[in-house]
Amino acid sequence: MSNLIIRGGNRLNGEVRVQGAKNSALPILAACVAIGGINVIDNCPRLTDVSATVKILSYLGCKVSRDGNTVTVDSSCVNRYDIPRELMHEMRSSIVFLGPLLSRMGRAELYTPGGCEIGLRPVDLHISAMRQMGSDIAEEYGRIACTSEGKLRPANISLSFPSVGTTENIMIAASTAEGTTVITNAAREPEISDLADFLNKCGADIKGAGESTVVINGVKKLHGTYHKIIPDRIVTATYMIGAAVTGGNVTLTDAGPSHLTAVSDIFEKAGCKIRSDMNSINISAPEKLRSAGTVRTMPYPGFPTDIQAPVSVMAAVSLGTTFIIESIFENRFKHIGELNRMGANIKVDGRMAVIEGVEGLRGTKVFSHDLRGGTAMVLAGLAAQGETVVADTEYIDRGCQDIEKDLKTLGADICKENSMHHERQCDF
């Protein structure tokens, strides 16, 4: 277990490169199971969730190696179709192995996934989609056993909710199904387009990814390829909020500005100036932020639920009242109590948080209950006076690569401490 120690009050200034997208890396690595060749995945972030995915790949028989930010997966020797409960429970997105295993092995045995406790993420949509594609599925005590006779069959699948994971599972499974599969009300996130780009490089025939209707024409076989992961838009927005709450001026390179339209609008309402080109974003913050009004999380291209917790820190130190409505997950306000302990004035009513801006926050010891709530605590520590201790950073390490090093590059006083031995890796 580790803690992050932050001495707040420093403005973030300078330039830092954005890591590859976690939410692209995980499904693309899982999709390698379906391909049966050698895939070289570049710009793959060093995260505990990626490590958990690699464990599953290795268990299934893949040969996996890493050189810096490049991960090479040889899936020619896949020889298992089951994933143990303990591996499934290491991350919430492990259900994305369902489609690849059915495509490659015709069978899959796995368990309901674990990870951050941010609310229900039911597997019903995944199971329904695979059943429509001809798989027989039995469920008992969290165990999911799936079999298909021969190749999966094509289907017209209409999703009741634009689920990212379900869209990914269908695209992977349908890539080698016999015929044409159509997904309506598909997820539109940039990570969906990134997965489709990867699969198409492997020989798949996917059209419409990133739109609400996706058409997959099944092919006989896929082959290995090279692919570079897109930038992580959530980490980009998190560092932009760090600049905003400290009154700083930060340039983010390899940032993918086109994926951040809804987020950029919030910053501009708060009084920040945003300048961008094809690959970088510069944000310059005012002395005092203004309220962004009402922020409602929505599926892409709406405001991302993964930025809801970090943006609440920005609202906490802004002039006026901000309303945040969480429409995706029902249990994503766990960070609010920790922010209030730092001096914020936030009231929660169901799925809405009413945030009255305060003059400033004060440092104290806080806890990260999930990945995005943990990064919110780090941002609050940057904005606060005094020392903030963010305890148990294991959740943060699941999605942010070397966050303390990036923030230190931008001028933050931050370090990591081993909470068992109280060994600080810092200068103060």
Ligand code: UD1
Second form
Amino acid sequence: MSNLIIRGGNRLNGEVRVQGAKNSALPILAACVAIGGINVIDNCPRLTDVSATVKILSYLGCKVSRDGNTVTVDSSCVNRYDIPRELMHEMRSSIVFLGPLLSRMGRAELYTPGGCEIGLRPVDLHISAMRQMGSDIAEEYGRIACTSEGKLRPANISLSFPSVGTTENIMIAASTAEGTTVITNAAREPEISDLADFLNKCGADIKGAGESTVVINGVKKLHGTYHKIIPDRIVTATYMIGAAVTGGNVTLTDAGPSHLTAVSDIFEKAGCKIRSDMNSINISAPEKLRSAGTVRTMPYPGFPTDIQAPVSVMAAVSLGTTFIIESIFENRFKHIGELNRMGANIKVDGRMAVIEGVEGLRGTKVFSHDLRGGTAMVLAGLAAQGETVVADTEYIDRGCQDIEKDLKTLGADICKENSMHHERQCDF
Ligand code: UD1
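Got the form predicted alone; could you also share the form predicted together with the ligand?
Then the entire complex follows, led off by the chain already shown.
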């Protein structure tokens, strides 16, 4: 286990390249199970959640290799339909193997990934969708046993909430179900479009991904392909906040500015200047940020819940009062207690945080309770006076590749220490 040590106060300046999107890589890798061939997935980030996905793929019989950022998955020998409880519990998005297994094997036996630090995270929408597609599903003590007796059938599925993972499971399962499946109130996240692009290259016929209605015409068979994962919009926004809270000027390359409209709007309200072209985005921050007003998390194209914790750091050091309303997850304010220990003035009432901007934060030892809460603590450390220790960084490693290296490139004083032996590798 390791801690991140940050000596705050340096302005972030310079240029870094953005990693591939975790939330694209995970469902695309899982979808390989549905395709009996070789897939080459490029721009695949090095993250513990990706390693957990690879472990499941290997357990199911796939041959997986990595060369730099390229992961090759040969799924021709998939020979199991079960995923053990320990592997399911390593990460929440393991539920996205449900659709691929039903498509390929006609059966799936897995476990509910369970609740996590940010909320209950039930899987009822996934189960209901697979039932509508003809699966028999038995649930007992967290075990989910599904069988589709050989063939999934198409369905008209109307989601009561535009769940990202459920939309992905349906798209994958329906790709090889004979006939036409229609999803209404589908999730519209860019990662949904990326998955559809990948599946279409594999021979699927999916139309409307990225819109509320997705139409999938089932095909007989899918084949392997090459696919490059889109840039990670959450990491892009995280580094932009790093620039904002340090009064910096940062350019992010290989980024996807078109996926960040709702986020860019918040930066502009706070007084930052944003310039972007097709693939890169530059942010320059004022001496003092001002409140962005009210920020409400919403399904895409609204403001992403995954940027709620990082943006609360920005609000904590902005002039005026900011209201943040978390409408996606019921328990996503755990980072607020940690921020207040650094001198922030934030009150939480149910799903709303009321943030009175303070002059500055001061460094102390803080804890990550989840991935985005952990990266928020790193951002707070960049803005704070003195030294911040962000304890137990495994959460951060689930979704951010090389955060320490990237922030160092941008001029931050940041290093790692082994949390057991307190052996630092710092050069400041
Ligand atoms: C994905 C993202 C995650 C992001 C989230 C919302 C991946 C790997 N993860 O997670 O980073 O925070 O979208 O943008 O892409 N829900 C139910 N029943 C279900 C499924 C979901 O009630 O069967 C609820 C959830 O508890 C949550 C909301 O719907 O309150 C959104 O969940 P969903 O869109 O499914 O998120 P994930 O796919 O898990």
